[in-house]
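As a starting point, one isolated chain is supplied in structure tokens, in the form predicted on its own.
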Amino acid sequence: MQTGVDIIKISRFEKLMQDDKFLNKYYSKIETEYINKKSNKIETIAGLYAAKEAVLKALGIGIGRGLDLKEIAINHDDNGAPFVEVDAKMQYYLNAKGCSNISVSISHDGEYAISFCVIN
């Protein structure tokens, strides 16, 4: 079992919410979907970037070193909760730890977002 956690100070995200750019660079068109959708934008944009780093430390490897932050796509459930979408090149990455399984937790309060990522 790996883990990766990650917190994030949501103001970093307010000029950077107002770029396409941004969000193209880092996030799938999944996820810019879902952020299109929700009117505490800011918060969702800060939570799935934080999940994304998680994801990263979970499966110990940083920013560049592998999988950019795009190539990670955090989806939800019909219920909301998140998961990442798992395909070829993330499998290979389960693989390498020897863990079929990956999950991922956001929570908001108050001027921060953090996110919880558990591989086995």
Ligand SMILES: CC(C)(COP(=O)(O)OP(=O)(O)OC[C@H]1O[C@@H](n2cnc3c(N)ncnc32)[C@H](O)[C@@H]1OP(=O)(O)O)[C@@H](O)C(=O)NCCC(=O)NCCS
Second form
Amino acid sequence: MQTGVDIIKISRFEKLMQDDKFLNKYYSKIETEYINKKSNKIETIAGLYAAKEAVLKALGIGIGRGLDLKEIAINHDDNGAPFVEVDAKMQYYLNAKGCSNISVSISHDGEYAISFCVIN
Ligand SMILES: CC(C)(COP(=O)(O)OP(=O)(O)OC[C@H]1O[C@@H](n2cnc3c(N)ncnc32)[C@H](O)[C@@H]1OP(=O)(O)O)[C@@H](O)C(=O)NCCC(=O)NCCS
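Right, the form predicted on its own is done; let's see the coordinates for the form predicted together with this ligand.
Below is the whole assembly, all chains and molecules, this chain first.
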């Protein structure tokens, strides 16, 4: 089992979102659709970003070292719970850690968004 955690100051994303290209550069299609559905809520955007970084930490790889942030796709089930889409590339990195499952959780309150990822 490996874990990864990330905390983000939500206000950072108000500035980043002034760039029209920001979402498309770092977020997968499934995430941008979810963000649109959530009316571009800044805490949702920050929470998803934290989730991507938590995933990278759990997998033991840093940003730009094999898996781009955009390639990490956080989806949501019918209850709204986030989960990581596992494509062939994600499966490769899970296998490299001797793992087959990946779980992620997101929370936000006030100024911060936090995410925690477990692979096992
Ligand atoms: C899950 C829940 C309790 C979280 O509420 P909260 O404490 O006010 O919110 P937090 O800031 O801690 O977490 C929000 C994030 O939790 C995640 N989330 C939402 N529903 C979730 C669920 N059912 N299970 C797990 N995570 C969930 C999302 O990533 C959400 O972020 P988003 O709204 O930006 O997409 C609330 O969303 C809820 O009651 N959902 C519907 C009922 C439900 O399915 N409950 C299952 C409890 S396990």
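Residue numbers count along the first chain shown, from 1. These figures come from a predicted structure and were not determined experimentally. We call the rigid core the largest set of C-alpha positions that still match within 1.5 Å between the two forms.
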{"item": "After fitting the core, Asp19 CA displacement of 2 Å or more between the two forms", "value": "yes"}
